[in-house]
Structure formats: structure tokens, C-alpha cells
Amino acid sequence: MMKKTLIFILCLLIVLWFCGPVLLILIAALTPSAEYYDLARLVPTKLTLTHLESLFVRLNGWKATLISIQTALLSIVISFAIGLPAAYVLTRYVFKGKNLFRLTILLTRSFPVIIIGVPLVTLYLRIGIADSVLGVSLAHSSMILPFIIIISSSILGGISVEYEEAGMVFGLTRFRSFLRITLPLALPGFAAAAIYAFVLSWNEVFISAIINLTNRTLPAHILNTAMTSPDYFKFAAGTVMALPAMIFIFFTRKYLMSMWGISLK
């Protein structure tokens, strides 16, 4: 009994230790701007929407929402479509230089994202690309890409290649045998890869911020409008920032489990 007592309390601190920011966040955001700044009140009397409202009426919140998703669902599809088959070769093929392949695609992470932001800002003006949704896409799927391949291969690697074998025996195709065997079970985990380049995406803001000027990102907004704003609008959009990526998150995580369960074979 007391064992179970314990590990109790550990598993609550645990969830108070990360969760408790979130709330905060949450009742700061919530909180009327007469009480915001009384000292003698740690809780409000009553919760307002009125800064949230705020910032997507007043501010412009709604637009820059809408372009974090789209940006966000664009830049899974390029990473899919160029990551996957790389996966794919990872795990199907053997080669010389294959970890050394491996180990180059992490290392691309390694450089600072401001070295490549004047460069890529020149690149795109001179091809039209900038302050475009696409334009962004394109520089968050060269971050995201990296995650992908090594997530997707991981993945591709705990399937075994005798079901792809064993359909190409009856008469399926390399192609054919990838997309009704392998991919129904890779699913699951190609799912929470998709999950976590949706949070990347979501919350990058360097990037979004240099290239696109009328057309920000959700986070660049924020940098651009909210942080020049008293401090329950800055708590307003920290919320609107976590909340989306949590909610999905949650709706997900059976995914998640899939991915590690299947990575960690």
C-alpha cells in the first residue's frame, strides 16, 4: 500500500511539475486586466475571454492561425514525399556509406538556422517564393526532413521485408507490395512522425519571420503584434500557441505509442 502511495505522489508531481506552466499560462490568459496586476489576488474572481478575443479580432490572430495550418500540412507533404522513399532505401537497400549517409542527414541539423536566413531570403526573392505560404513550407521541410527520414526508417525497419517479399511472390509489384503490406502497418507510426513535424512546423518562428512580412505564421505574428502588448495578451497568445499542438497531441497519442513501440523493436 504504501509503494502504491508513493508511486502515486511521484506520478502527480510529475504531472504538476509540466502541467503547472500550462494552467498558469491558461488562468493568466483568462484573467481580467483589472485583476491581472492586483498583487493581493493569486487567483481571479472571474475569467475573461475578452484578451483572446482580442488577439484574433483585433490583432489578426485568425489569418495568422490559418497560415500556421497551412503551412504546416504543406511542409508534412514535401517532407513525406521526399523523406519516405529515402526511408524506404534506408532500410530496403544495402550500400556503401550507408550509416555514413545516416549520420550526414542529423548533421544538417547541427547548423544554426540564422546562417541560412539572409541566404534563403535572397534565394527566394530572386525566384518569387517569398512571403509566400510555399516559400515557408519549403524552409520548414528542410527542417522537418531530417526527423523524417530517421523516424520513417526506424519504423520501415521494424517491419520485416519478408511480407513485401511474400506479396511480390504473388504477383505484386515492389511499389504495389509497399502500399498494401507495409504501409497499412507502418501507418500508425508514420502518423506520430506526421504529429511531430505538425509541432515543429507549428512552432517555428525565426524562419516565419524573416521571410514572410503581411503573410506571418501564427508565431511570427505573435513576435511581431502581441509582444509589444501588455502582458495578459503575451499569456492570451502563449495559450493560442500550445493549446492546438496539446490538443492534437492528445487526439493522437495511441499513435505515438505505435511509433515508439515499433521503433524500439
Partner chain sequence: MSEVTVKEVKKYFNQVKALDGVDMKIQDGEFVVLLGPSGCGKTTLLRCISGLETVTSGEIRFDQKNVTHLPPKDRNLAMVFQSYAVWPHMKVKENIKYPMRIKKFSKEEIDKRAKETAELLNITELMDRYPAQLSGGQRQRVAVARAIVLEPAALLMDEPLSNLDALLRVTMRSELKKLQQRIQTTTVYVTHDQVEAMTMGDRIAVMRDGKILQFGKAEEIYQRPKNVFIAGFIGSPQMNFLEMTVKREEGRAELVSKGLSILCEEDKVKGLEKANLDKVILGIRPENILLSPENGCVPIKGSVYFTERLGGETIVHVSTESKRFVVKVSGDALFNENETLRIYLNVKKTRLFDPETEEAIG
Given for the second form:
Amino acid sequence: MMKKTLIFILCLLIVLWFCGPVLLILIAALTPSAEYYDLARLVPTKLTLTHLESLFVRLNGWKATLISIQTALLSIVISFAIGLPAAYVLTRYVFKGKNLFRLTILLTRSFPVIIIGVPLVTLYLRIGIADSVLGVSLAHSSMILPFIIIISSSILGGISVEYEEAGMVFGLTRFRSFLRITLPLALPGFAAAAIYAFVLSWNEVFISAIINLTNRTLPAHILNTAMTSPDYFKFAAGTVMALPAMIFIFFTRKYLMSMWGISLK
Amino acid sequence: MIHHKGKIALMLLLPTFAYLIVFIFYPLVDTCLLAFSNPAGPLENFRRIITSGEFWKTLRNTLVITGIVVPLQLILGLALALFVNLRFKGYLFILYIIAIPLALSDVSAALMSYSIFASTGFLNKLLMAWGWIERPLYFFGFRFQDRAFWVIVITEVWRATPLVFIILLAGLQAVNKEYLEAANVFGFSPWQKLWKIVLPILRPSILSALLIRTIFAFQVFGVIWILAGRDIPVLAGEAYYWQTVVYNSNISSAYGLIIAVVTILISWAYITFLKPKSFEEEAV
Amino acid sequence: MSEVTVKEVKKYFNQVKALDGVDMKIQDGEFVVLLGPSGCGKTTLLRCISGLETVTSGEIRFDQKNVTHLPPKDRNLAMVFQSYAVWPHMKVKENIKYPMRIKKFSKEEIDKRAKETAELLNITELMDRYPAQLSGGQRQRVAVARAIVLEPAALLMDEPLSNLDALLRVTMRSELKKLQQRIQTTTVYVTHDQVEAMTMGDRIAVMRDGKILQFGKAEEIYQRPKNVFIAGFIGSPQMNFLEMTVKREEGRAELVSKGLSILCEEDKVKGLEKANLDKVILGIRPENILLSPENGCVPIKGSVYFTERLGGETIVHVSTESKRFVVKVSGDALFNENETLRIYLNVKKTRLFDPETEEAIG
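We have the form predicted alone; now please give the form predicted in complex with the partner chain.
The next block holds the full complex; its first chain is the one shown before.
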């Protein structure tokens, strides 16, 4: 009984500690400004959407949100297009330097992305993709690609090679066997990986803020404007950024351990 | 025909190589070039940084934040992982709750803590409602750097502890239950079990958690920039400032390079001093 | 259905030699078992025949057609995998029909064959289920159905029974064998289980270190193993080996060791003369050592070291001056430990090996 009560109290504390701030910023974002600045008003009497509306309309939040979504989607496409073949090779072929390749990819994962920002600005100017969604997406891929390669090779590795080989023996080419047999089996895992990748790109701020000056992603936009905006806009922005990420993570919770565990090693 | 397979493998790896060259290798080289190029001599940028007076403060801030935040995250993360690993009823729910900050960007985490610590934030309102204070406490602004510092520490701990937690929990789940059962048979106390069995087996996970958290702590930027701006300068913040405000790519690159070098040194130190073998097995 | 010819096939994985010049000719409709310990190259050989591995050198022919460089899909093969590899995202009937659809069979033909094969393997009621809803044995049947429905040139099986529990394995063994006799498809079957090999194979190829050591009928390999390795690998309990000194004089040969002396028969004398050896290894199977004297048996004195009573038969370990022999007697027999007794070696059923090369001599 004692033990049960103790566990319950600890659980309560954990829920408060981790959910509290999220709930509070949500409330703050919905509190009318007059009530927010009233120190005597702890709990708002009514909630309003005006801050969210002005964030999106007046402060160009819509544009930034759209750019964020485009950037994230494009990063996912780029990373999968490049990373999937590499992941396939890692699980299906034996070759010299395979471990070295895997190690390089793992190290890239912890490579400080800060370093690549500045040179990319000049590179992009030269090749004409400065201040574009494509530019940021390509840069974001530097942190998403290693993740996609590692997680995809782990997903593919979990699918018996014999399924694919059976396809080959029963009349398919290697490529078609991959498409028809392995890919459908890997799809749920890939979807989770894509969502995770989306969150990575959606949350990234340094690169986005350095590379794009006008076409900024939401976090970069907020970083730049929030400082000079009233508090309630900051809260609206923080909420808008937090919610999609939380919802996405919720849908992939089954993969929580494998995704984060792997991506961090 | 015989080397057919090797050729296919190489072809499939080619895009990744090309990407790594253009987006990792080239920027790395270019960063070096930028950092070392100055009409007054190759080391001029670094001389300017180091003699600016701000630098030592910047480096100290970064080191102190890392030195406080990372151990705290490790202890809290380990405690949470051990707790959730008790597998009480509903532990999965708690697991998902703890995972919430994993989804959040540093920017929104910073804004959340701002909603609590702002002068008209929840903390001040609560303390006033209870009658503990009469005027709001200020946590931000140049005059209140020390307080802002601790808000930053709390925010970073809140934000990144779940990362450590997940890695350690994954490690704990891999601990063979029979080791612990054997320990029970031989009459180990819970404390002995933790020190003699769980922690040694968890060592590779602890190492990866430490490594990854330290590396990212050195790149800490979003939280500090939102909550304190340049009042509390850190390395990544300076890189950002010199690039986007002063438009001096050379100094910015020099800061980037300093971060890279420190990162490499720390990774190397960790891997060397904390049993490289188990880490390599983990990593490869 | 066709004849499968493997000619001087070598396979290297980087520097590691997996197949070291394999030659074998499999008759049309024959059931051939590749047998050997793990790492002997049996699976690699099967995969080279399937085309899943490319050979480093050598040639593989189906009838007169050279298939060495053809991808698996163009070899007209079917395969049953160790994990069955029944595609989990397709229902049983799709698993069976899909390969036929790839090969562009007509709709009627596909339905007809699927129905017949399902009946043959007793899986008609399972056709609408997903593999996850099947037991291991059922999945195995589906895998076999998927393979034979194509009426392939050759049927390849890679340890198909190793994932089944012991009881089911015995049943499936006879069922597979009967099925193969009925459809008469050339079959190559990989296993490390000698009982499976002995009971199923028309011929057995015993492999080690990427080579085929002996290729022949089961009784031939059991009775006349070509070397010490095969003699020891096949048969349980293992064959008894004993190093003996050869004493030769004028057309006679005697094998001697402590407490034991065997006068060789004519055919063995010739072999010994040809080999010109001072020492030989004598091999004798546990069932060829008797507890009562019979014609042509040589006695040796010993004492009981240990007894394994298996009910239907009894394994007695008997210590003698020169060696501890393992003796198999039928029925349940009771012995006391250290009980002294005489055992009788049936000399006719011994086999001699060269101690240097470990090859059999006559």
C-alpha cells in the first residue's frame, strides 16, 4: 500500500513537471492581453483566439508556417531519396569498409550543424538557391539523412532477407522484389521515421535563421520577431510550434524507444 | 559479372557520398578557410575573438551551463528510467508523458519557461496570490543575469532530460532479468544491485547519453537566445550574432570552428576515458 | 523438371572460401540432400544453384541450359526457405498465386493449380488467412505449396524442417518425401540433420570445408564412408575409432593393439598392402559390437563404465585396455558399473582408415 501511494505521488509529480509548462503556455496564449498583464489575475476569466490570429495574420506567421511545412516535407523527400538506397546496402550487402561507413554516418549525427550554416550561405548565393526553401531543406538533411539511414537500415534489418529472396526466386528482379515485398513491410516504420524527421526539421532554428533572411521557417521567424513582440505573441508562437510536434510524436509513440534510442547512439 | 554486386552497392551509396561531400565536408573546409582568412593574418580572427574580453565569458558560460546541466540531466534521467522500469500499472502512460519535451524545439521550450517566469508570468501571479511577495520578481534583463542563468538551467534540464531518460530506459530494458534474479538469490540489497549490476551493464548507454548531451549542450543556442539574448553570451549564440547581425562570416566561422574543436575533444575524451570497447560495440 | 549439373563451382566471399570446386550431377527427378556441419558450404551451394549468390567460377546447368549467369527469376526454380518466407502482407492464397501471376499464367490455370495444390497439402481452409494467423507447421505447408505449384525445373529446400518442433518434424519428413515422389520434381535439400538426410535423400552429398566429400546413396555412405570425418559424422552414437599397429607377413595381415588382435580378411589385406602402412585407424559402429560370441567376431575383455538405457535400446560404454568402446544393444539391458565382461567386434563390418590422410583403405 505504502509503495503504491509513493508511486502514485511520484507519477503525479512527473505529470505536473512535464505537462505543466505545456498547459501553461497554452493558457497564456489564450489569455486576453488585459488579463495577462493583470498581476492579480492568476486564472483567466475567458479565453481568446486573438493572439493566435494576429500571430498568423499580422506577424506573417502563416507564411512562416507554410515554409516550415514545405521545408520539413522537402527534407524528408531528399533524405529518403538519398538515404534509403544507402540503408538498403547496409542491410543487404557485405562490402569492405561497411563498418567505417556506418561509423561515419553515426558521427555525422552528432556533428555540430552550426558549422555548416555559414559556408552554405555563400554556396547558395553562388548557385542561386539563397533564401529558398530548397536551401534550408538541403541543410536540414544533414541532420535528417544520417538518422534516416540508421533507422531505415534498422527497419530493413528487421525484415527477413528471405522474404525478398523468395520474391527473387519466384520471378521478381531485386528491385521489384524490394518494391513489392520489402517496402510494404517496412512502410509503418518508414512512416514513423518520416514523422520524426518532420519534427527534427520543424524544430530546427539555427540553420534556418542563418540561411534564410526573408523566407524564414516558423522557429526562425519567431526567434527574430518574438524578441520585439508583446509577450502574448510569444506564447501564441510557442504553442503553435509545440502542438503539431506533440501530436506527431503521439502517433509514433510505439516507435519512441527505437527511434530515439537509435538516433542518439 | 563477378563484381556486379559490388558495383550496385557502390551506385546505391553514391548519393550519400555526394551529399556528405557537399554538405558536410565542403562546409567544414570552407569554415576553416573563412575562419583563418583575414588580411591581417590567418590567426587574426581568433586573436580578435580571444582579446575581445567577451570570449572568456562566452566560453565560461558555455562550459558552466554544460557542466551543470549535463550531470543534472544524467541523474534525473537515470532516476526516471529506474522508476519507469519498475513497470507499475500505467507506466507506459508516464513514459509518454516524460517523452513530451522530446517533441519540442528549444525555442518553444524557452517560450514555455518564459510564460512561467515572465514578470507577469504564472510564477509571479501565483506567489502574489499566496501573498508571498508584493511586487513581481524579475528573472530577465541585463540586471538579472544570475536569475536568468538559473531559468536557463531549469529549462535545459526540463527539455533534454527525457533524451537521457529514453536512452537509459532502452539500456535498462536490455538488462537480462536473470542477472537481477541471480542477485536476489545471492541476497544483494537494492542498492548493491544498482551499483554492482545495473549501472555497470548500463555503462554503454550512460556513455552515449553523456556524449550526445554534452555535444549538444555545447551547441546550446535557442533557449539562451530567447531568454537572455546576448546578456548571457554562449559560443553558438556568438556565431549566430556575428553572422546575422554584424555580417562577419569570418568571425562567425571561427566560433563555429571553436565549437567543432571542443566537440571533438570532448567526444575523444569520453570515448578514451570511459571504456572505448563497449562504446564501439554499441555504436557499430 | 530437369537434370542439374554443377561443374567446378567455386565461391569466395571476399577472401573467404565458401565453395572449393564442387562437382555434382543431379538426375532428373532425384531427391538429393546436401549434408554437413554448419559452415560447410551446403547452403552456399544451394544459393548458388538458386542464383541468389553468383559463383566466383565454374558452371551450373539445368539440362543443357547454362544458367550460371542468369538471375534467380530466370532459372525456373522454386525454393522453400528456412524461415519459410511466406510473405506476411499477403493472404495464403495470394502467396500461392502471386508467383504464378508474375509468370503470367492464365487466370483459369492459376485458380486450378492453386486449388489442386491446396488440396494436396491440406491447406484449403487456410487460403483466406494471413500468415500471422498460422502455426509454424501450417506456414511450412504454405511455403511448400507456393513452391511446388509452379512445377519448377528444380525445387530447392534450405533446412525447411529445422524450425518445427521435434514431433512435427518427423511427420513432415515423411510427408515431404512422399510428396516429392509423387510430383517427381528434381529436389535439392539442405540439412545438418543426418536422420533427415538418411531417410529422405535418394542420394546424399556429405560436405565439409566447401567440398563434397562423398556423394552416394544413404546405405553406401553409412556402410562405406570414404573417410574418418564422414564415418564419424553419420550414425549415432558415433562410430568407435581405434588406432592399431599393422603386422604384415606373407599375404597375411594382423592388426594389434593392447588386448586386441585382429586377423584381416583377404580384401583388407590387399588394401593394406597397397597403402603400405604401419598404423591404421579401425572404425566399428556401436551396433557391430556384440555381447555374445558369433562367427567371425573377435573378443576383447572390458568392464562397464557407464550405461545409457533408452528403453528400446541400451548404449553401453565399455572400458578395455586399449580404448573405451561404445556398444549398442537392442532392448533394455541392465549392467552394473565396473561389471567385467567380454565384447565381440564383428570384424567383417569394420572399416580401416589411413591415420595420415584419414581416407578409407578398402
